[in-house]
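First comes one chain, alone, set out as structure tokens in the form predicted on its own.
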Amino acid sequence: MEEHIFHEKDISNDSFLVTGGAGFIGSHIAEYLLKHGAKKVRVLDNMVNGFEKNLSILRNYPAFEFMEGDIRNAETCLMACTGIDYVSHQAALGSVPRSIKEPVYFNDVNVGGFVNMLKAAVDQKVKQFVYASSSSVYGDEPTLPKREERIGNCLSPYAATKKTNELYAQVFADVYGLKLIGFRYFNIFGPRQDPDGPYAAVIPLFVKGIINKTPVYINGDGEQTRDFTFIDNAVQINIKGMLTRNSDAFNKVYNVAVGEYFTVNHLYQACAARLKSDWKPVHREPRAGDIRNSLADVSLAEKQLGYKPVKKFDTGLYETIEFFSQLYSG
């Protein structure tokens, strides 16, 4: 696999925060910080959403700090700044579904400990703080392709408290003073995400159903598009985010993207071909609170942010089933 590096500052004198770094994409971003020397990452996870595996990886590396606790917590959050140049901030819970089963507490973690994160870097005075918004703030907008100042209505829970998040962040950045970006993160794939429990992401579903001959099911028609988004993709936005040194860069939300977009029959279709498998989904009523079709313009990210896509679908993709399939079948 190709080894991409996403920045030019020496980072060997910086210290990095990334919480809900035990889980799918914090851990890919505290795993890169390591392998390039940064003075320290100090990851910060309540352990509802993350995994003894992932942090085991980051064990490995002498400058990796492990702090258990819940950004719900505004002391929490004060100790997680202490001494920490730059914050990338990932923990929040995830899923539409769920949000539309339990609104207060997605509100709870992904409003409230948010604040308190942002709070914390102002007190502890870090330098730039970046954190994940999701495509869901696009809601009912129809335009394709998605361009980060048209938004449209929420359609769940999860969207509110994203939304919300981009609000707080402006107020912060202009009362505050502290240099903030968001990234609307477009269906994020890749090794690492949880393939277990009832809202489990899309890809590993479909690969240990096929490898297992159990059960795959696809809501409504699967005509629905997805503009899938490799791991790497997102580790590049957050690293290049982190670090710029671009003043005209600050105080937006950026879409965290490639630029193309796949119905999600063909990318059913394409884990079958690659397991070499006639294994047929099932298909299910439609979800409640899901966008028809998603497809962003990540022009503003190139040109503010140097953020270019490394990785297409196909090739994330394959080392995605590559990473499951030895999962389900070793």
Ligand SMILES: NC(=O)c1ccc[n+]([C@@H]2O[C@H](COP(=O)([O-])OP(=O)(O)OC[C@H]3O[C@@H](n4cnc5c(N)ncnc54)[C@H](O)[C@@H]3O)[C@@H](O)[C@H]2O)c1
The other form holds:
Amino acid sequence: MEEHIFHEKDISNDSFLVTGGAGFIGSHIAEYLLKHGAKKVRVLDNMVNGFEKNLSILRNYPAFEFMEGDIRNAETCLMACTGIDYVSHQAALGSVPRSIKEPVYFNDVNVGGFVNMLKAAVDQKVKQFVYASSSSVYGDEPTLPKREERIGNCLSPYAATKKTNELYAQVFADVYGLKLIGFRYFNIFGPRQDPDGPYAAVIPLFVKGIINKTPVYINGDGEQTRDFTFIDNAVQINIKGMLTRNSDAFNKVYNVAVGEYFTVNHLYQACAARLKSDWKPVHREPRAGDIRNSLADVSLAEKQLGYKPVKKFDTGLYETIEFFSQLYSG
Ligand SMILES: NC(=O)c1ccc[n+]([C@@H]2O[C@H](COP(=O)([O-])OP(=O)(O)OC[C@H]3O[C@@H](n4cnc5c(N)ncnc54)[C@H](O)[C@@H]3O)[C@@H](O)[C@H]2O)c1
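Alongside the form predicted on its own that was just displayed, please also present the structure of the form predicted together with this ligand.
Following is the full complex, with the preceding chain placed first.
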């Protein structure tokens, strides 16, 4: 696997907090920081969707610290931010259909927990704070490619929580002077993404179904498009956002994507071809709250943060399939 370096600054005197670091995206961010010699990398996670196997990778590094706790508890957030220079806030509940079933729970974690983290970061004088928003904020805005300033109505409670995060971020930047940067992730995929449970993401589900020859479902006609974004790109923007010295970059949200889109049918065919399988998918009803087409303009992140997608769809898919193939073959 080819490795990329996303920072220039020496981070050996810097302490980082990654919330949600036992999950998919957070564990990759924490691993990058540990691998590159950060002084301290603390993970805060309550393990609702996190995994010990992700933490066990991080436990190999002496600079790693795990704090089991819930972002809904303000005191926990305050403790987690103690002695921290930079925060990457990834902890949240992340499924559109689940948010339609459980909007109050989503609000408590994704909004209440977020505000607790912002307040704790202010109180503990955190230098820079980056956080996960989502492409779902674009809602029913049909223009492609998606540009940051043009958003529509939210199509789900999940999207509403992320849009609310962006509002609070702007307020905390303006009122308390916190240096904040938000990331609208577009379908992040890669190794460690949870393939199980009713709310699993599409790529691990496809790969798992094709390998195990169990039913693979495509919602609707499969001609909906997504800007599938390999995990390295999400890690890259988090590192660049936390460490940037460009004052024009603060108090903004950025698309995190590749700037290329593929249909879900194409994705399925690419997975099956890579796995040399003729297993066929089953089409079912479209999913409520889903966006039809998604494609990002990433030029703002390129300009302000020096972001450049390093691994695109094919390379990322190949690495992801390798990971899951090994997982399922033993
Ligand atoms: N994966 C994607 O494609 C995608 C797209 C858009 C936005 N996002 C956002 O990126 C972030 C990370 O997503 P992910 O895919 O890694 O999800 P994930 O579920 O793998 O990771 C989230 C982590 O947050 C933890 N968590 C949840 N509730 C918590 C709480 N109350 N207190 C402490 N920890 C809690 C979970 O245990 C989990 O480990 C989330 O904010 C998500 O909404 C992800």
